[in-house]
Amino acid sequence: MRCALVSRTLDLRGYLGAEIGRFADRIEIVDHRSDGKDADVRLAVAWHPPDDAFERYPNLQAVCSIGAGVDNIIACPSLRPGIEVVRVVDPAQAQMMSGFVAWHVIGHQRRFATYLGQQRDRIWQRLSQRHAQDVPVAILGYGEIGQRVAADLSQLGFPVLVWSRTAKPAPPPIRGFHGPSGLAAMLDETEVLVNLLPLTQETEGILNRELFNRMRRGGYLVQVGRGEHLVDEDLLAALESGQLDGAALDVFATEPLAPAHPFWRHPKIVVTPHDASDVRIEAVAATLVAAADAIGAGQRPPYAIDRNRGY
């Protein structure tokens, strides 16, 4: 089966590297070209494809992302309705994300930022301690990664609340919420908010002034979803007013983050370069092979998304 590599921002052949050789006997990899048609291509690997990318492939049946996010593919104007979009599910990515989130949640609970400031000023002063059970953590998004993060934080003793668009079962003591009314009810109890949502029309700009004002005063934001979820000026206003005590930001609407952006210099913001977690190349390759096998058997590829929902 022929598979095209399609990206305007990344050398996908270099990204996949030696993994290509492991499935070369089953999948023929071809580089994308903008001229002409390629009727033999039935599968593609894509990341931020050009707007007209998929016009070249009249018999394309599925497009695989190289990550859990697929919004950059769904937004491509030439993606026809009948083409499946496949995301990567990697348990190791969920583990890495969980550790990253726990770092920031515990940092807020134990006031590590204050201690770092005291170290710079050579101040020896112990701070009052708070137990994990006194710091409610809410998670927006309860998919594979959200479930791992919730379970690990619960094991650490934090009260964990999770929200999804529709109802999903959550094992006690984790508490589940769904829908607009559920979001409002959850936020009333939230001190630390972790965003793991996919980017859709409904979730764009969800991290805004109204949402921050529903949280407990002095709360904290861990933003590891998509940059477009956050209204930058609303976060800055919430930090200035004290409604939020701090924020950890790993994703941004424009990346790299511009050198002049106020997030870099803000004393209550921790910036990391979209590095909270990553998908292993092996997981991408396994997803690609599974998609090719499914297409060859006339079946829907594993981890194909619901394009109406966007995830």
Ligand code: NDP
Given for the second form:
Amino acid sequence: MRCALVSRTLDLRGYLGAEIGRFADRIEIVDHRSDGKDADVRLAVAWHPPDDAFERYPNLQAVCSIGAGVDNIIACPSLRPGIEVVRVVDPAQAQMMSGFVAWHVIGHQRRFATYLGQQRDRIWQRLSQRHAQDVPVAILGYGEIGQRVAADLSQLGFPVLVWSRTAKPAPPPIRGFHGPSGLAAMLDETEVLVNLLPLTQETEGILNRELFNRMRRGGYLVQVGRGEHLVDEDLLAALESGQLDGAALDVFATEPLAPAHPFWRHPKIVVTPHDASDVRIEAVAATLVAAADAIGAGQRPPYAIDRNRGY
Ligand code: NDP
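Since the one above is the form predicted on its own, can you give the form predicted together with the ligand too?
Once more the chain from above appears, this time first in line as the rest of the complex follows.
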């Protein structure tokens, strides 16, 4: 099967590297070109595709992402309605994300930022400490990654609340909430908020003033979903007023984050460059091979998302 590599931000051939050789007997990889048509291409791997990218492929059946999120592919105007969009599900990525989130949740609980400041000023002073059980953590998104993060934080002793679109059973002591009324009820109890939602029309701008104001005063935000979930000015205002005590931001509406952006130098914000967790290249390759096999057999590829839902 012929598969095109389509990205305006990444050298996908270099990214896939030696993995290409491992499935070369089943999948012929071709680089995307902007001119002409390629009727033999039935599959594509894409990351931030150019707007007109898929016009070139009249018989394209599925587009594979190279990550858990597919928002950058769905946003492409030339993606026709019938084309399946496939995401990568990688347990190792969920584990890595869990460590990243735990780092920031514990950093807030144990007041690491204050200790760093004290070290800078050579101040030897113990701070009063709080137990994990006194710091409720809520997770927006209880999917493949959110479930792993919730289980690990619960294991560490934090009261964990989770929120999804549809009702989902959560193993006690984790408590599940869903829908708009569930969100409001959950936020009333929330000190640390972890955003692990996909970016959709429904979730864009969800991290806003109204949401921050419902949280416990002095709360903390761990933002690892997508930059467009956050209203930047509302976060700055919540930090200014003390409604939030800090935020760890890994994703931004414009990446790389512009040098002049106020987040860079804000004393209560930790910035990381969209690096919370990566999928393994092997997982991307396995997803691609499974998609090729499914298409060849006339079936729906595994991990094809619901295009109507947007995730
Ligand atoms: P999943 O699709 O497995 O899970 C998504 C979860 O979000 C589900 O629980 C879903 O609810 C919930 N959800 C979706 N829409 C809504 C809504 N409108 N209201 C309430 N809940 C909603 O995704 P993953 O766990 O694999 O990944 C989540 C996201 O994490 C990715 O889309 C990406 O944005 C981000 N990510 C960031 C990375 C980084 O490095 N910063 C790395 C990897 C992922 P339901 O269960 O009812 O369907």
